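What follows is one chain in C-alpha cells, specifically the form predicted on its own.
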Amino acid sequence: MDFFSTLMGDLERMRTSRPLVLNITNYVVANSNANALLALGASPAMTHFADDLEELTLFAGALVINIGTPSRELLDGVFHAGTVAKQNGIPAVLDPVAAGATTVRTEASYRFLKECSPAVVRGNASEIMALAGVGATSKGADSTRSADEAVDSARDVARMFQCAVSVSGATDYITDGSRTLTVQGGHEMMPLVTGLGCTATALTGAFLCVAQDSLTAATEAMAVMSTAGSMAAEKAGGPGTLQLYFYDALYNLTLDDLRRHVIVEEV
C-alpha cells in the first residue's frame, strides 16, 4: 500500500473513532486548532488548568503541547499533563514556539523533551536548530532560517530524544533520525494566516491517535496540511478566505486530492 492509501486509511479510522486530542495551546490559535481538528475528524479538548488535566489526559488519544503564549499556569499544566501522558503511554507532540528567542521558551522546550518524551516535535527551522544547540534564533514565532538548513539539526534532535521531528517550510522535512521524508505542496499564502503552523501540530496529534508510528503520523499531518492549503488557495482571494476554505478542504479531503496536490518522498 502506498503512502497516500495508508494516509486515507488512517484518516478513515480517525473519522470513525473521533479520538480525543487534548490541546494545551496558546490563546491565539485555540479556536482555529479546535475547528481544524473537528473538520479533519478528531474531537478537540482545550484547557490550561492543571487540576483539570490529569482526568482529561487519561481520556485522550494524544496530547498536543504548544508554548506560544507561556505563563506560569500554562507551563504547570504542560508538565503535569506531559508526565501523566508519559506514564500512561499516551503520545504527545511538542510545538516549541519561538524556542531560541527567549530563555523561558527554550528551557521549557528542553525540559519537556527530557522529562516527558514526546513522540513528535514539530516546529520551524529556527526552533529546531535552537533545540539542536546550533545557535539559531527566531523572529518571534517566525523562522529566520529555511527548512533545508535545519535537516541535520532535526536528525540530531530526533536521535537525542528518540522522537520524530517535523520541520515546516516551503518543503517540509520529517525525520526519526534514521529515515527522512519531504512533503512538497501548500501555497505561499499559508504563512500569512496566523497559527497554521500550530494547526499542523494539532493535526499531528490527531494522526498520532491512528498512525502506525510517529514518523508516519507526522508525515501524514504535513501532507494533509499542504493539500488543504493548496486546495484552499485555489478558491481564496486572500489570507482571510484561505483559512475559511482550509477548513472545508480538511472536511472534504479525498485520495485524489492528496495525489493531485502534494509530493511525498524519502531522501
Given for the second form:
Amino acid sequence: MDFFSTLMGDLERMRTSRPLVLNITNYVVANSNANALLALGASPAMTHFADDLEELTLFAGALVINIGTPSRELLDGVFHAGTVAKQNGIPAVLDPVAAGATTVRTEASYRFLKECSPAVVRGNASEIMALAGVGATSKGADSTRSADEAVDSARDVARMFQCAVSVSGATDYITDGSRTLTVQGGHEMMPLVTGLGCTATALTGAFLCVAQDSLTAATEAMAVMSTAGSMAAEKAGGPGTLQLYFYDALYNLTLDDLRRHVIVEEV
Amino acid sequence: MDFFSTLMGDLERMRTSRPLVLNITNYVVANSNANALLALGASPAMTHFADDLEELTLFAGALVINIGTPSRELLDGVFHAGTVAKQNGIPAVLDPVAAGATTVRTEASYRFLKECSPAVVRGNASEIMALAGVGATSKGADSTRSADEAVDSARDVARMFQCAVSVSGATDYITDGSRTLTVQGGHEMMPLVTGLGCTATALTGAFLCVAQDSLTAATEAMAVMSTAGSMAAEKAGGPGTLQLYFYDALYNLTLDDLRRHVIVEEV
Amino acid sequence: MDFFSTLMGDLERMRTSRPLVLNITNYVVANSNANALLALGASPAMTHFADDLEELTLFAGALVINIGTPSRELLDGVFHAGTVAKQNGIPAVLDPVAAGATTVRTEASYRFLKECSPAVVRGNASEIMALAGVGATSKGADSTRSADEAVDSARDVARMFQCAVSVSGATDYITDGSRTLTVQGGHEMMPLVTGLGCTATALTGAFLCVAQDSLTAATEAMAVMSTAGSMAAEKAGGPGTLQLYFYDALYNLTLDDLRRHVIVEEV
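Moving from the form predicted on its own to the form predicted in complex with another copy of the chain:
Once more the chain from above appears, this time first in line as the rest of the complex follows.
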C-alpha cells in the first residue's frame, strides 16, 4: 500500500476511535493545539497538574510534551507523566522548544530524551542541531537555520536516543537514523502563525495512537500539516485567516488533497 | 412574556450595562471565553491570583469557575473567590471539567458545590453523572455519554446542592430539580471547537448577572449557544471558521435568530 | 520625512531583521499577541520562567511586560527581566492591565516604573489615570473613562517617570510629557476583541526595536493598530472575524493603507 493510502487508513481509524492525546504544553498554543487535534480526529486533554497526570496518562493513546513556556511545576509534570507513559508503553513525542537558546530548555530536553525515551522528537533545525551538539545558536522559538542543514544532526539524535526525529522547514526531514523521508509542500506563510510547529508535534502524537511505527507516525503528521497548510493558503488573505482555514482543512482532508498538495519521498 | 422575549430583554440589559464577569478558568479557553463574553455583551476579567481576587470578586456581577487546567494555586483561588462571592450574594457557576476522570477534579467539584453553593453547574453528561455518583467513566474532557442519559443525574445534583444543573449535548437539559427545560439546536461540529462547553459556562455567568433566576439564566445561555452555533455553521467550512463566525453571531444575535434556530421546551 | 514614510521605513527594517520581542504576558493574550507580532514582522518569545529570562532578555530587541494575569512567579519574572533589560539598555514597554482596579496591580505597575524605567507605558484611560493618582476607579480590564479625559494624567506620568505614555481609545494620545500626538482611526468593534489593547503594547515593543525614539515607536504602533483595525472592519461580520482579518491586515499593510485609514497629528 502506498504512503497516502496508509495515512488515510490511519486517519480514518483515528476519526472513528478518537484517541485521547494528553498534552503537557505551553499556554501560548494550548488552545490552538486542542483545536487542531479535535479538527483532525483526536480527543485532546491539556494539563500539567501533578495530581491529574497519573490518571490521565493511563487513559492516553499518546503523550505530547512541549516545553515552550517552562516552569518548575510544568517540568515536574513533564517528567512525572513521561515516566508513567514509559512504564506503560504509551508513546511520547517531545517538542524541545527553543532548545539551544537557553540552558534550562536544552537540559530539560536532554533529560527527557534520556529518562523518558520518547518515540519521536519534533523540532525546527536550530533545536535539532542544538540537541546534536553542533553548537547551533538560536535566538528564541524561531529557527535560524534551514531544515536541510539539520539532516545529519537529526540522524545523530535519532541514533543516540533510538527515536524518530522530525525536522520541520520548507522541506521536512523525518528519520529514524537509518531511513530518512522528506515531505515537501506547505506554504511560506505557515511560520507566521504562532505555534504551528507545536501543532505539528501535537498531530504527531495523534498519529502515534494509530500508525504502525514512529517514523510513519511522524511522517504522516508532517504530510497532513503541509497539505492542510497548502489548502488553507489557497483561501487565506494572510496568517490570520490561514490559521482558521488550516483547522477547516484538517477536518475536511481527503486522500485526493494529500495527493494534490504534498510529495513524500525516501532520500 | 415568552421565553425568547425574556431572553432578549435580559440580553439587551446586559449589552447596555456590560456587567463584569470574573473568570477563574483554564489557560486553554481563557482567550476564547473572554472573546465570547465581549461579543455577547459582558465585560470579562480573567485571573486566579489570590491577591487580586477579593477586590475583583466584589466588582463582579457573577463568578465563573472552571477547573479545566487545575493547579494548587488555581484551586486556592477558586475556593477563595467562591467564598467571597457566596458571602456577598454574587452568583457563581461551576464547570466541573473532567470530573469523574481524575480524583482531584471530582473532589474539587464536590467541595465547591458544598462550600460555595454555586447557582448553576454546567457540564457534559459524563461530568454530571460522575457528580451524581452513578459511576460514569470519563476518559478526559470530552463526554462519553449523551445528555439524555444524564437527566436523572442532573435532577439529583440539582436537589442535592439546591442549584440549577445544565447538561450540554445534542439536546441540552437544564433543571432546578423540579422544573426541567430542553434546548434543541446547535450543530454537530460544535464539539470540535475546543472549549465551547467552557464558553457555555461563561455565558451562563453572563446571564446570571441579568436573568430573574438561575434556571432561566442557564437556559438562556444554552439557547444563545445553540443559536449562535447554528448561525455559524451555515457559513463555516469547518470547525476553524465555525469558532469565528460563532463570535460574530453572538455579537449580532436577534430575537428572530433565536426563533429561527432553537426550540426551548419544558419536559 | 513625513510620519507615515518614517513608519514604513521602520516597518520594512523590522520585516527584514525580524527582531526578537520578549513578552512576559498574561495567558489570555499570549497566543494572539504572538500572532500579531509574527504578522507584523517581529519574532516573538513568550515566557516568564526565571531560569529562562536572563538568556532570552539578552537576545531581545525589546521587552514587553503585561500584568494581565499576575502570579507571584510572573511578577518575579517581570522584575528580573526588567532589571536585566535596564542594565543592558534594552527598551521595555509596560501594560499596567487593570491598574487602579486591584492594589497588587497598581503597586506592581508603580514598582516597575520606578525600578525598571520602561521606555513606554501603554494603557487605557482608567489605567493611566490610576497611575497619575487622580483616583480613577476601574472595575476590571475594560476602561470606564475615555482617552480624552486621561491626557493630563498621561503627561504627568510621562514627566514623573521620564517615559512615553500611550493611552488608547477612540482617539489615542501619545505623549513624552512635552510633545503630544493623537492617532485617529480604528473601529468601535475593536474593544470587543479581547486583548487588542495588549496587542497594542506588544506592537509598541516591536517598534521600539526599530524606531528612533520612544514617542515615535509608541505612535507608530497605535497608527498600525488603527489602520489594521479599520482594514479588518471593512470585511468583518463581527468581532470574531475582525480579529483574523486584523492579523491579515498587519501582514499586508502598506503606506497607502496608513494614509487612507488613520490621521496622526501633534496637539
